[in-house]
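In the block that follows, a single chain appears as structure tokens, in the form predicted alone.
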Amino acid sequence: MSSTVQKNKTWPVIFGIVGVIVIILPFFTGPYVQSIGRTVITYMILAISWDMLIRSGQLSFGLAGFFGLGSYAAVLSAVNLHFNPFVSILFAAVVAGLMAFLVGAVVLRLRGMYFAITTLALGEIFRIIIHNWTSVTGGPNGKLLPKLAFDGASIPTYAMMVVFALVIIALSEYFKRSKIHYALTAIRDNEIVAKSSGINIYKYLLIAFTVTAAIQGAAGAGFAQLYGFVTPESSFNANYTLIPLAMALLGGMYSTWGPVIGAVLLGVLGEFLKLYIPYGHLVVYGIIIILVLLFMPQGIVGMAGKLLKKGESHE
């Protein structure tokens, strides 16, 4: 007993002590590894926000659509309201979360692939309204920023986005141990015992796609804010839905710490990758999640707590 006690205590001193060589060791670094690792921290807050709203049961392939619209409303504002870079963030999440709200209070009344495929056409349509609305958006140029966030220097960037993380994962974890946690696991696992149970389906449903729709919307912005640009490829692109879906099916889903460890492994290997097999590493992407989804559907996280258990019966 008392060696079961102990393990359970080493393991997230372990994973603390990694974690914080991880975070802390670009800053010893050149701009190069510091401009991954923003990258990487960017896919990690769209894989947890990913992983929020799954939780609930209802999948999402919205990512791409609120973060290219958080990414154009703060550089907008930027550019139109002089907000200065970090009330420019603060905005498009606003602006992400409400027209998730607004959008939400119709299509939350679908169901799995229908809701899919749903968020999916919504984010198609932002890229289309902005690649032609040209007199506002600049059409197919894009946009560019008059001033970034600390003028683009690459440490403070870094630590922004490491800071932008941080409160995501409190967020998430906040998320996990509160009421809400419960109720979307309850519509996740039966909606009709849910519903019996007195659960307010809708209600939690749509506080999780407005929550997880804000987040991806600073993302984008936070991503603007970093380089400088916005257009309507590069803003909407797919990856922003494909690579934190895989990130998080990898690390494990229903977990703040499956998507944050999928996304440092996915992310590092990614970038590793693309020195040898430019775009080959998508394909990568690819077997990885058809090996995990085979062999290991509860991800990193989820066989990792099957050995531990297994160890610990076997005491």
Contents of the next structure:
Amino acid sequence: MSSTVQKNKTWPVIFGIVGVIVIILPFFTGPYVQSIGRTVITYMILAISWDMLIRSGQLSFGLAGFFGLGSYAAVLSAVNLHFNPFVSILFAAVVAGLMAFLVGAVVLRLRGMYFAITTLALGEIFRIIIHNWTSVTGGPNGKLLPKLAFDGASIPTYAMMVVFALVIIALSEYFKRSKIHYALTAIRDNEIVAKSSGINIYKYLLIAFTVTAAIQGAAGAGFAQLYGFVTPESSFNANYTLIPLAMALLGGMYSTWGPVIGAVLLGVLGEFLKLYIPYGHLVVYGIIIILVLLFMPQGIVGMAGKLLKKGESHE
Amino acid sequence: MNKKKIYTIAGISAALVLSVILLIIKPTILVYGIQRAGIYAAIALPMALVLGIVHIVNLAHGEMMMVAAYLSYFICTTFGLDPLVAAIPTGIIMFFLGLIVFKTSIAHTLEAPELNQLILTFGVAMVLSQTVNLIATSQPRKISLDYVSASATIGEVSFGIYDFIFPALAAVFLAVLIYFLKKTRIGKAASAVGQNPRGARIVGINVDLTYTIIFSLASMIIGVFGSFFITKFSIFPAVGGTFTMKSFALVAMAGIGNLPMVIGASLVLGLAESLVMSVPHGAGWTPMIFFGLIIIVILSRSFRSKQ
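Compare with the form predicted alone: the form predicted together with the partner chain:
Whole complex next, starting from this chain.
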């Protein structure tokens, strides 16, 4: 798959155009479009992080848990320790990563549905603790952030999220080209063979789980910086698990560009639908998950790759 | 087989000891615990059938219950029926809804990796809850009935009588399912299919039909439960989600394929939850019991299977 992307000249052109649009977008539009852009980019980062872990065959439903954990870590560190907004985002990444490292040491022995359900349960546990630990977290009412990054100015925060996304894209591409990728793919394809050929499965899974959780935590922290408050219901919302999953599936799993494309398409579509169907517009996401799984398991990137290949062979 | 029996006996005796202690210290906790356990067991049994017997992972389980409750609600408000009567049409409709859901989606993932089935049913869950959200909005709905508030007093303890309908319902479901699996042709076929689908096909069992019937039957049971659910609780589109998780945890706890033990697992969960609820400021922490339990159960089972 990745070889077709690398060889093909069409992809860099497409991404170049998209990149230019992303960069000039804030100068031609108002704060509303910029806020949609920030939301879409947040989901994009989550979608890439989910994809980075599923490359090992481990399905995580814990995105919302680490996202919420990160957003709370950022806000609480800013409130109580007077951290600078950017330091608090880094701090959130460290907290989420550390938590993933600790629980991952135990949980990563599980496979398939047991892993998926346990990650979901972990996220819920974080939520319940934060919900009930009123003296520290503010309980159901949440906490307000005293000082936003760039004082909440629209264009700089948008730029911040774009840079964040670029870093994650680069990280994901690095994962794809490094030794980690081969180890994780080997685990997904056949764990027993991977083990017998001397790959330390557990180590690589732990690295992937920790890194992706840190990304999710940082995404949560970034989102808290954009909105200026956290509550258990908004920060741990199941949407932060559902939407990135649908995005990565639609775009194409096991790649960097799949989640990116899926996030742009579904994110814009979702914001558009929200205007016309305030209740239940997410039904579209559910339908897309089902249809993609049944008819297009490789997503848009996979399909496009196939079509381009066909075109080339005809020439 | 012997090991299974030992676990069953150990589980039941643990639940019994816990019940006796509670009966002596605080009987109210016991009564509420049993009533809660009934609800959990009734909804976990159909999942035990689908997951435990034919090994289909259905993450839309709780959402199907939610859809059934809404169906029952609309049948009741439109035709002025009692929810307990509406259980019959709801069950029948849910049988066909289950059939449609299975045939259009899940059936295509039976041969695929487990991951696909997980994500797919996750999508189904999303479609169900969001469709209801679209049609009925997220406003909670409830049916008020007189007989639900009937109560009784024994000694110093007073409690609602109606809530015992859930343990009774769970017992009926269990009896029906055991009879179905042990005595009927399709039930026996289901066990064979669950153990070895290819082998079952070779000996002439209609595997596809068996899967379809098991899934539809489970949906029908969920439908009946949904009607009972609406008599006691208010419903909203997200109400099902926790029940998917709880059912999964209970089935995992009982041991895949061990239907009677679901009752025991539900008792442990129900009693523990009602115990925590009785502690001051404990109500917010009740979900911890369940999530803690699910992680402990899953981890201990996976470690045991490794050894």
